[in-house]
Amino acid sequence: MTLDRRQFLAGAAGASATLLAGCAAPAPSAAPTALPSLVTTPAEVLMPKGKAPRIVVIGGGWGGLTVAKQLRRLAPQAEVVMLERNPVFFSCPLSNKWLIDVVDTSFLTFDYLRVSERHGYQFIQTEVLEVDRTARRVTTAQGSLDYDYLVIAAGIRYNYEAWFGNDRRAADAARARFPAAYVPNAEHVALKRALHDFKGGDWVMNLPPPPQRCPPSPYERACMVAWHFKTNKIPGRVTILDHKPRIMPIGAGFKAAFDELYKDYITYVPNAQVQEVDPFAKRIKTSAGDMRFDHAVLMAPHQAADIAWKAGAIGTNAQGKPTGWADIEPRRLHLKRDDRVYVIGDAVGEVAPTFRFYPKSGHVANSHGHIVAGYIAQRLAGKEPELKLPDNLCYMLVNGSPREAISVQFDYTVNAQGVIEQQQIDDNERRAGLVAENFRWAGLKFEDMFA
């Protein structure tokens, strides 16, 4: 509706009257209203502790869901409580395919409450505020609860401080306007809308420095965006600003896809460390040059989720500075200074001097969930845990028609010195068979977490 001058002046007069009324002496405050019994505050006890041992799981991703379900199976005498701020599960793995409608939303989403009722653990949708490891207490927006064991499966945070310092306005602008979409699920909706509304121009994607969530995924996303441009004849070009000196992992497979399928749509720039980002002017400055963009997927460096910091779980380097990742025993997956607190999935810190970090993937988080559920169940039974190692397998779609994928596998062993070693196997030959394998893998993982 367009306002005319008379309407505008009338509205202004009303606003002035309201402002003047606001300058009058305030009315006496009313007596505080008693809250309904189910409206709780962080200061209250959310769940009184019973006699059964209680395991609290923070985070309902691939790791948190797995550990909660497996604990109910392996330690039925224990009370298991999963805390998650989102009302439904949305899978980051496979979400790049969702961007171009290879899978629909129902394929990636599951109902937390229904799943928890099926498997007998308690699901509480709430924001976790604090962890007091001395008191073994978790404080949420709805109240506090005590634990015997705690599992932090909260994923990552974006380290916007590396770009913007304490400029929250710039950080919020980058997150809202150019989301990285590596934290589910509103960011994914915003990214998909931006992609399908894009009419042409420069689409920029920067890759964060390692370690990062799902290292091959940004390359897959670039392929999906380029395929969308190519298929729909959108005059756009994707520029990949890679912090690393070359494409990795699955370097040969992605390079072939860039050169053979998208040579007119993808420009790959290595050694492009981000130096400055301006989300308002749409500019990014890197060690490989500066760019203006029409749209961007701005991926700030990754760190362990906020709650890992609040729990005092973050390690320090030789200079005494925070590493950004949980300081865990590499094979036992509990904190080095607190064996009642386990960390699984993306937040896990360095585990070996050579490859350093496990891949921060859904597959590894799911594997960690199985391992830690077994560890806690054995400890509750008075046994020494049988140590195990995860594995990893990732499939990346590089062509939408015909649908073709590549893959990477990681296997882990322990050498004679007790150090974890990694073997990486890249499958660079894009083919339809790997797409079928990817969907079989997804079906098995979803069944493992939800069925």
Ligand SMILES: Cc1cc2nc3c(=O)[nH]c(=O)nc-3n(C[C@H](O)[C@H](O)[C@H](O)COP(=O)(O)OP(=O)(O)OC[C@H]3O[C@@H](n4cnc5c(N)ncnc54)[C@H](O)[C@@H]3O)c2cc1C
Contents of the next structure:
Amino acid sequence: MTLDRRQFLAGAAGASATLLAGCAAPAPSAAPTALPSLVTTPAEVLMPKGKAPRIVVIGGGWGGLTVAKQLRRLAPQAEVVMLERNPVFFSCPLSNKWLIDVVDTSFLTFDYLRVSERHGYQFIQTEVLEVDRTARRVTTAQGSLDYDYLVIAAGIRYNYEAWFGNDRRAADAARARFPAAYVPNAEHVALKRALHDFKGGDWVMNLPPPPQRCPPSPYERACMVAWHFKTNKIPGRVTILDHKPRIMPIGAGFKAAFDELYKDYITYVPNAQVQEVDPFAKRIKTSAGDMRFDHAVLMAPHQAADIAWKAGAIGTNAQGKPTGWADIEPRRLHLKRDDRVYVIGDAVGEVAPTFRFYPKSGHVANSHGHIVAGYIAQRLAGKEPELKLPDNLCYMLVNGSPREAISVQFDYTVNAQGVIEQQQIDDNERRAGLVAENFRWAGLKFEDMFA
Ligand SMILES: Cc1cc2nc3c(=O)[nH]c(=O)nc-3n(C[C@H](O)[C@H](O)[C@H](O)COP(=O)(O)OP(=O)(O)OC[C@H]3O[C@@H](n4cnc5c(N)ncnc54)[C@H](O)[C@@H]3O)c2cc1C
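Show the form predicted together with the ligand, please, because up to now only the form predicted alone has appeared in this conversation.
Up next: the whole complex, starting with the chain shown before.
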């Protein structure tokens, strides 16, 4: 039962009387202290549902922020509730540049409450614990709420089980000591501290098997780390252990940067599939050889976020094993088994037999947010949604001074058989103009999500 304001005031009056009586200790038989009205438990109803259709958005990242804002614009009659565990938004895009102070923290962080107030959706800072798709109910750490439509925009999880099985101690040690910094939380701060405290030696970065969040960004990160070593004369060497047979995307641009700018600082190792990781002894064993490291950015394989699993959104492959990603209708972006539940951004599963996955990028998550807000608004208006496709554009800084970047663009079309096709354009020529374009891109995206 949710406590109402009267009960809260009664509890508060009792507490004041105790204080006035000279701070007497409560009698052992006293009833448990009543919870304040805004402190609720998972068993309670967090927000009773009114007549307006309600759309619940899980996750306030690139996808969730976009869909929530656009829903308020396109379906003003609907109630929109965003559930996010973090108190503040932190942008992973541009965070590699932040590692070497190209941008400061204020550039990457935004206040959820002010943005939600501006756009008229409800922001609740809470952990989503369960999704009951039959009852159309979401349970959070603070109570449950019913939905008409659900948008899962929860991003990724690290699949440490692939390395450590159910050894939580090893997984926690890997995450605490050698964080991947691929989800928006304190790991980024730990990585930046590790970089700036590094005195020299072997700095190892492994790349997980595809699909992974932002495929070119680990190479960009390697360039930033190497640039830091070179500029500050730190006797360090970055070894990139890539699961893939070659650098991709923008392979030629990154290779030129490794060879021409960081010859003495970066070693690139292809076909290095991780076989064993020991975060205590600082060792990594791969199909291309074993290494001891002084520091590492250990990237366990990526999968859709925990809550997508709990929502029963994950697909299975031909062998009946979980694919790790949400099983969606490729063009409609709702679950194949439940058209009231949409998935957007990085958690989205296979969309085409050729290229298989959309790039897991903020740009695509933002595109998905626009598209799905349109689909839901049209369905609420009793119309058949007009199907749309995302696009993608990524800029990667490869040089800190002078500042130079490379970029990759993806466009999508549908062929005569109704199958999505991908065109990829790599821009491998590093130059300052692309850095300026990158900042223009970031400004436009932040404006789209927050202004
Ligand atoms: C180093 C780095 C560089 C990158 N560079 C670029 C770039 O240049 N361009 C680009 O387009 N992309 C880039 N990306 C990728 C981009 O960050 C992601 O693709 C994008 O964030 C995906 O958006 P999303 O909404 O799916 O997930 P996210 O942005 O991760 O949002 C998911 C949100 O859900 C919340 N959440 C998850 N589970 C729960 C739960 N149970 N309860 C409550 N809240 C929950 C999380 O806290 C999170 O805020 C980069 C990523 C990294 C790591």
